[in-house]
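Next up is one chain by itself, shown in structure tokens, the form predicted alone.
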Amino acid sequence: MKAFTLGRYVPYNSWIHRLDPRLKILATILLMVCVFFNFPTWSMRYLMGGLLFAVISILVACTKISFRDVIGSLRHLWFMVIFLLIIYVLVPNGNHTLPEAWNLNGWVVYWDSFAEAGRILLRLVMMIELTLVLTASTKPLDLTYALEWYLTPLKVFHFPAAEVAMIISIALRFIPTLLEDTQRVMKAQSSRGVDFEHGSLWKRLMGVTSLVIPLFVSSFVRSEELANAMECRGYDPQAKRTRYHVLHFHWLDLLALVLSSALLAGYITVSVMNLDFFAMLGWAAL
């Protein structure tokens, strides 16, 4: 869990660091949209999110994280890539583009299990990756902020824009907190001779329990300091508030919204129009 950064800012003079707030989740966003489209081949799905894939890679190494933290955060994904495995071999499409992997008495695994349970992991790792890059290089105030201009548009309609984007912000902000307090409370259980590694599945579950109560109280128990220090220092969600830092646009952002719109543009050009890159060099060989 250490290795967990989700939700942590990570201090650094980037130039992602200096990008507005509101300017990042747009990206973001149009980012996450690129993830999930579908491509006529194999070929071009694994072409164009490997494409995708080197692109947020470079964003993460500009952010400074540690690809050793990020892969550290991926770990558990393998259970649910073995989920979807046997999901998928077990309840097989019937649209097959690739050969038959083995067959077994007439049971027939073809080898499109495994490259559709392979592009839903490399889709997880990409979007688990944009995440850590919006949450590791703003500001929590800062992105408070941007989810409140955001929603701007909804107080016409009498919608708390402000206490939603304050919600949201909290929320992310006591991620690595409630991770720190789980691996405390797992060391604390453990001293005490809880064992959540070892033993029957109903010893397994009792050490379950003993971990998630104390992690509910202490979550109660934060959430109403917090909720104590916010009204000693007079907040107010209906008052009409101030900012001392004014968010502004600058050229980086536009160039930013440029390049992502521009990958966006693309993606959705490919998709579309059914490209194949691998067919059209065979062409062009001819």
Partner chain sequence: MPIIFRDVSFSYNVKSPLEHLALSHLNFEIPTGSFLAIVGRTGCGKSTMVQQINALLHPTQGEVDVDGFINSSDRKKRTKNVKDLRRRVGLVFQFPEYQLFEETVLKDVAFGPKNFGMKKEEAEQAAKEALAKVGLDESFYERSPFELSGGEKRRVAIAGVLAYHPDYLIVDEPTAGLDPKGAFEMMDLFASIHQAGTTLILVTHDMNLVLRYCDRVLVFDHGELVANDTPQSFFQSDMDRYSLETPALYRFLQEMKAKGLDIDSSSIEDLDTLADAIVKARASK
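Could you switch over to the form predicted together with its partner chain, since the one displayed so far is the form predicted alone?
Next up is only this chain, free of partner chains and other molecules.
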């Protein structure tokens, strides 16, 4: 069950937790755009990437996600790294700027391959950390509210924004319930002698069946009960809705919006104008 801890909301009360969820989604997107800018030289690419990595790491620290969780979520990346390295080393590199790494009987590999693999790894790490910050600091329900707010303009085209938001929030609300059910059924079947981890493929398949069927049954029962309960309380999808938690935009949100936009603007400028700080300082570019 450990795998499901990734992306879980962690109830702290940091300033990031208190930010408006609408703003957090927007700021996350702005920062994600920053991750994908390209720069003219390797030193610039790593400098700008490193800067952004530092900013994101500060955000991670502010969210108070434990270091263990971050490492845990990056744990499976090693496979990706090896895959990337193989691809980049095997595929010939046309416009290289770095020296040769080795030359085995005409098979030339430039350091560019490793630099490229490293850059992609850095990007992946940054993307994962950003999503981690968003999901760890925002309650799933708040995320849905924010999503609904972004979808509201589509109402002009008769897009059912409220219904979609309701579907998403119900789905999110049932994730923990389903996990609980899974664990309960797993425990019940393990005490009947099912071994989910060891044994032959057939045995394990049988074990999974004994888990999946009760889960299906209970989810159908649950959804029917929920539908009935909603109807009993007079739920009407077309009705105009108000809400208990009204989202307010505070000065802190404004500050965060300004800062993230400024960061994006800075990255756009540097990238578009092909600025090279190292050349400006008179250092040799790589």
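Bear in mind the structure is a predicted one, so any value in this text is a computation, not a measurement. Residue numbers count along the first chain shown, from 1.
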For the two-part rigid movement between the two forms, is residue 130 in the part that also holds residue 48? yes
